[in-house]
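Listed next as structure tokens is one chain, alone, in the form predicted on its own.
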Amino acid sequence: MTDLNWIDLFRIVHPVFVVAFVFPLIGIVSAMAWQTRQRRLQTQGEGAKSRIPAVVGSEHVKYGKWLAGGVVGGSLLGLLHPSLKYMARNELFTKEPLQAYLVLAFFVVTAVSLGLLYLSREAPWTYIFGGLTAVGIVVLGFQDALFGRAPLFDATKYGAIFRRDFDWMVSHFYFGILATLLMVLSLATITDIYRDRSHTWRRLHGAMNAFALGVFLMQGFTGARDLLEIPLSWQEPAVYSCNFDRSSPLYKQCPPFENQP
């Protein structure tokens, strides 16, 4: 802990929150989803009963809401640290105050939209606030490109958010955005699931969240990898002086340290 300053401690708030809160909820919600389905199948026949308690359905919805909020909150935490660091490094509060305050406003609007989504019960409000939450997350993720300070799909370590565009298929950022959008959609369509007598929304919900489970597994892999790759703040000058150009013959080589004993 002695090697971690406040910047490094702030950086690990996101993974700590996800590991301590979000990942346990994924297991709980997945188990309850399976039990809810099994109970529904067991009670389809006339007079059929199930040993699975009826309350499992409402508990699945309750913890599912917690999970959705945790995923969106974790995404905001993951985006906040590099955003503030980017603003400080480029002195945006003095050179580009409009951009800096707009980014902070998007954080506030996204969080407020999520809160209003929880309070909404009827369409179109669930879709409006769900859409605002989703748009806010995407805008914050691509903020440097939207303000013309970095290419859209070529963000480097100098961009606001490291999106790993050169390896987008195994990018923690893109998997995180996808998981967040899936959770927002699940939250916005809860009422539709209960009102749809054809069970179309229920089937879509099941398929979508089975896919989301795979995305969460990839998030565990890519997040662990990124923690191994991201240097501490005081190590950044040395690490970022290395060659990351895959087309270069000096790829993965670093300049020698000066004055070594």
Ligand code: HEM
The other form holds:
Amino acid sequence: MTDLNWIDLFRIVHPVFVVAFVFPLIGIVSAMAWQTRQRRLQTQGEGAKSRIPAVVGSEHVKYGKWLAGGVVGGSLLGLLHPSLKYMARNELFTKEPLQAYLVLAFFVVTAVSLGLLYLSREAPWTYIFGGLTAVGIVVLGFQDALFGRAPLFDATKYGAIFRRDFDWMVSHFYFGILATLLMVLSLATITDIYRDRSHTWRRLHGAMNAFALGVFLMQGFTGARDLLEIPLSWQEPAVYSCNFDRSSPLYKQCPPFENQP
Ligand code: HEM
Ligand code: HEM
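To test you: the structure above is the form predicted on its own. What is the structure of the form predicted in complex with this ligand?
Then the entire complex follows, led off by the chain already shown.
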């Protein structure tokens, strides 16, 4: 039915989840964000009325919470597959069990921090659990570098997470982390947005997340590109024997296959 091995099938879980669950929510949340802002501006004057119903703000927040959870959860899924592959490839469970179990523990701690962030309403708890979630995501992204197994800003195709440092401006990793951090920040500042009478938090939130919309769009592009570019596990030996060095005259050339049927 398919030439995908189970480990390759697992790679599809993150894109399917994001496309089927996160992207529709982005549409819903943005439409309500626009209405929330329009309603606020329309009702500013003395006795001014708006045709937009008052619940639109709380509906935006309700679906916003689902969206933020979906983005953080989706990023954890996106990080889990390459992490497990890296552990298997380097036999970390037998050779470096401390590292392997610490990385797995970080996945759990990050997910639990996110859960506690949902349960907390007041500072400093929102900032503590928001901070822990953010730190967890970043640590997982740089896991191989933090354990001294790879340079910090020179990710190769063989590292744990392919961070694409040499092309960071089109990196699915760096912008994925940025989008995730913006969602964590939105969750952690809900109370601040409501309490701030000067609307500074509200405006900051609107501007930051308008930027996040652009990042989400870019994730659609870089994610689809990565699906095309990352080889299936059984194709790796053939694909990685090709020349990826952009300064080489042999760039994009592959050795001829011998003993082909
Ligand atoms: C695509 C993502 C998002 C965008 C583009 C967005 C944008 C906006 C905008 C434009 C407003 C109205 C600001 C104004 O009145 O000037 C707003 C309000 C708000 N947003 Fe978001 N937002 C997003 C996601 C989130 C998330 C994930 C949360 C938290 C779970 C959140 C929480 C809030 C809160 C608490 C308000 C105030 C609501 C009210 O006035 O009743 N937003 N947002
Ligand atoms: C909300 C949007 C998205 C966010 C926040 C996001 C986030 C992430 C993160 C943090 C990673 C791990 C780092 C990496 O390997 O680059 C990742 C991996 C990946 N993502 Fe996304 N992503 C999003 C959308 C998409 C979409 C739409 C696709 C494809 C249609 C996609 C395909 C991939 C692929 C193929 C990987 C590599 C996974 C692997 O090596 O197993 N992503 N994503």
